[in-house]
Amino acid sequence: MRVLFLSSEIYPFAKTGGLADVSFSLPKALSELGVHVKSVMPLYKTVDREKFGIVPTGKRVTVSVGAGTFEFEVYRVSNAVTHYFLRNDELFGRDYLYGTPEGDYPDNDVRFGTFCWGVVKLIEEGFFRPDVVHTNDWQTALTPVLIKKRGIGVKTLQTIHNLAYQGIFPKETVERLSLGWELFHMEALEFWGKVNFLKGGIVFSDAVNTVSPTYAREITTPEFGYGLDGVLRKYSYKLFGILNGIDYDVWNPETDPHIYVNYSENTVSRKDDNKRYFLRETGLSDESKPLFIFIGRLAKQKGVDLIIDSIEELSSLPANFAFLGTGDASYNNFFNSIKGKYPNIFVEVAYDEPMSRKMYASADYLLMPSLYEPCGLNQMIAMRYGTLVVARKTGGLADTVRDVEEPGGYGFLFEEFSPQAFLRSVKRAVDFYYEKRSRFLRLRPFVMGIDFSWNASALKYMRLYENLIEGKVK
């Protein structure tokens, strides 16, 4: 079986949230199933081709659309998969992957429609000879419409890690792109008079996949469809639910080269040792408080006003906090302000990997407060690290946390999206580690025997191609 993964952005060589760290993993994990798979995505000015030993083929494509002609040389390396990369500098020999602080690129639906052209072209060309083409988001989703134009035999899967990113553009995009005013109605891609790409890649492929079970039932519904939902629920025949994964080689504490003591399930204890230079490094003090974190996006999505609208009562809890994330100025703004004003929160507003594997690996709990989650690394990243975790009740970390006063509970849930329902359940964990010691410290080494990696979940997609190739999704 042979399998061409698509994303815009893939670990270790473009990052700017979690589909690069799905776009390695599980292409890897799928690899190691016996999946023949090759990777494909835009050879940014960010990636060190030098570093990585990223090499040009030899082989180029042309694009000629609506604006302009564009040829695409095509890079490669190989690790545990093959990675191919499409150059071109005027596309994306550019300081960000898909737009500057002050907004997003205005030629986007040309940058990654072209990259689009460019792969299926690769494919009608017999450079690539997939027997399924798996999509990744907006930036890819014109693939599975280009395939279907042009009456290639090839199936295809289009995975959305987060619908409220839809690529929603111009109707003048139909002519930028060369698709064909054909495509626009309202069966196709038009959308409230624009051009949708994540629509198209819902509409054309021949499965439809996103990141958890939860969500998959919650995009079909107005409250987290952002518009798709009744074109979801018109192809929910072919809508699926797979949980995500992380990979247990990149995210374990026991070799994590960034942390302060590395440690194992049999050796859980030593996390108090990452907590007290945690602290020690942070001006935080008492390590015999519990310590919460938060690493992230700071953005709506992820929860952040229920933060901001609490932070004075989690000032004056018995308790340390620390935030590490950044996003829209409004919130960098306001985490910026508060630096350094309460003895028990620290406060980076900054993107810092090595820093936020210090933090899993030293707190006591992650919060997560989403306001919908389609999967959720994080939850997953710091279970592995014995962290437990507070979140909301949405989504993937419905999928992957029990709340403690079910059986079997590993974690503290709440449902309604307000200060007052998370509040509670941080006073619930507060109080859970100083009256529930024994059980607090048997957790840590449960959570971390919890099987996150993405073994079973890379079967799961791989018996969702054989069903693709043999005609069981219809």
Ligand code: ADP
Contents of the next structure:
Amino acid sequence: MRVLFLSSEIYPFAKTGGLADVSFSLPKALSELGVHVKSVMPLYKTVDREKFGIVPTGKRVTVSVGAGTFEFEVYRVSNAVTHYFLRNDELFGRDYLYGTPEGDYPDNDVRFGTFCWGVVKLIEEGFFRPDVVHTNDWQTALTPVLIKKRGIGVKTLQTIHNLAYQGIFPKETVERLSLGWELFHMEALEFWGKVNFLKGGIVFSDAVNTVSPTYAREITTPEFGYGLDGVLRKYSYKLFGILNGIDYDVWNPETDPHIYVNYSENTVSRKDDNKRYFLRETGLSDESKPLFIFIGRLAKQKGVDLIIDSIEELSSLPANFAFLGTGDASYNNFFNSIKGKYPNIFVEVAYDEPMSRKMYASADYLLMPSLYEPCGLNQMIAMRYGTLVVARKTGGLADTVRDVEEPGGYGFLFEEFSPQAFLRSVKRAVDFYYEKRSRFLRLRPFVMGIDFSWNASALKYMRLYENLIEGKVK
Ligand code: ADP
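Take the protein just shown as the form predicted on its own and give its structure as the form predicted in complex with adenosine-5'-diphosphate (ADP).
Below: every chain and molecule of the assembly, starting with the one above.
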């Protein structure tokens, strides 16, 4: 079975979030199952070609649309998966993937739309010969539209990693990308007078999935549907939820070169050594207190407001806190403004993977108070590092964390999106740490042993591809 996997970001070449992690680790897990996967992404200026050994193949493809003529040069590197890159410096030779801190690039429709056109042409020219084209989020979602429009006989799967980002552009995009006005209606690309790439992916793909079973249900409701819940309800017969996994080679406390002391399930008490070093490095004190961490994009989605609204109360708890993240300017400003203000709160406004690894290894608890969460990787990474999770019961968090009050539970969940409910769960975790000491210590190796690898989920994707090829999903 041959799968062409399209994504706008793939770790370690380019990453702004969890999409990059998944776009690296899912194709790798699929290849291990014997699926022939090739991935394709744009060749951004920020991709270090030399470091990764990315070289030209000699193949070029030309896309002529209303906005102009664009030539892409195809590059490649092979490791566990063969990765292809489409190079056009006018479109992708920029400092960022999607936009500057001031806002999105105004020609993102042309940038990602012509990328989709380029891939479709490479399929038509026989350069790629997939059975299934697997697209991810809005950036690659025009591909299934073009495949259907041009009558190409390959199956398509559209994955939604985050429904909040849909790729919505003015109606002129129809002409800029030569999509054809016959596609500009409510049952196709049109969305309130504009063009919606992700809607196109949902309507025209043979199957659609999102990254957890709970989120797959949630997005068919107005609360989580971002205006597409009606479309998703209509197509619910081809909508699936498949939980993401994490790459167990990338995230492994036994081998992680960035953490202070390596450990396994059998030597999990060494987390305390990591904590000691981390406290020393960050100027926090008292290793007998529980250490809570937060790592993530500083965005409304991540529940940052609950942390901000609780900051005084958190600072008075017998616990330490370390926050690592960067994102929206107002949140960055807030966290910069509290730097050094509270003796028990450490703040770093940055994207820093080595630091994040030290934090996963040192912490007692990870905070994940997300407003919504399609799947979430941080909670799985944290548990792989023996860190218990305090999270809001939504999306993939509801599918991966079970509350200690439940039989077999190993985390702390709250439902209501309010600072009060959040603080209550933090306090429960603090009390648990001091008062249920032996159970707390037993849960560390327990969560490390839960299987969050891709084993089960990659198999589910493979079955879905098989069903598509056999015409069982239509
Ligand atoms: P998102 O919604 O941002 O994709 P996920 O939980 O799916 O959230 O994935 C987040 C990924 O990005 C994880 O690998 C996490 O460790 C990483 N990450 C997020 N913010 C930071 C940061 N400031 N520094 C280091 N890593 C980060």
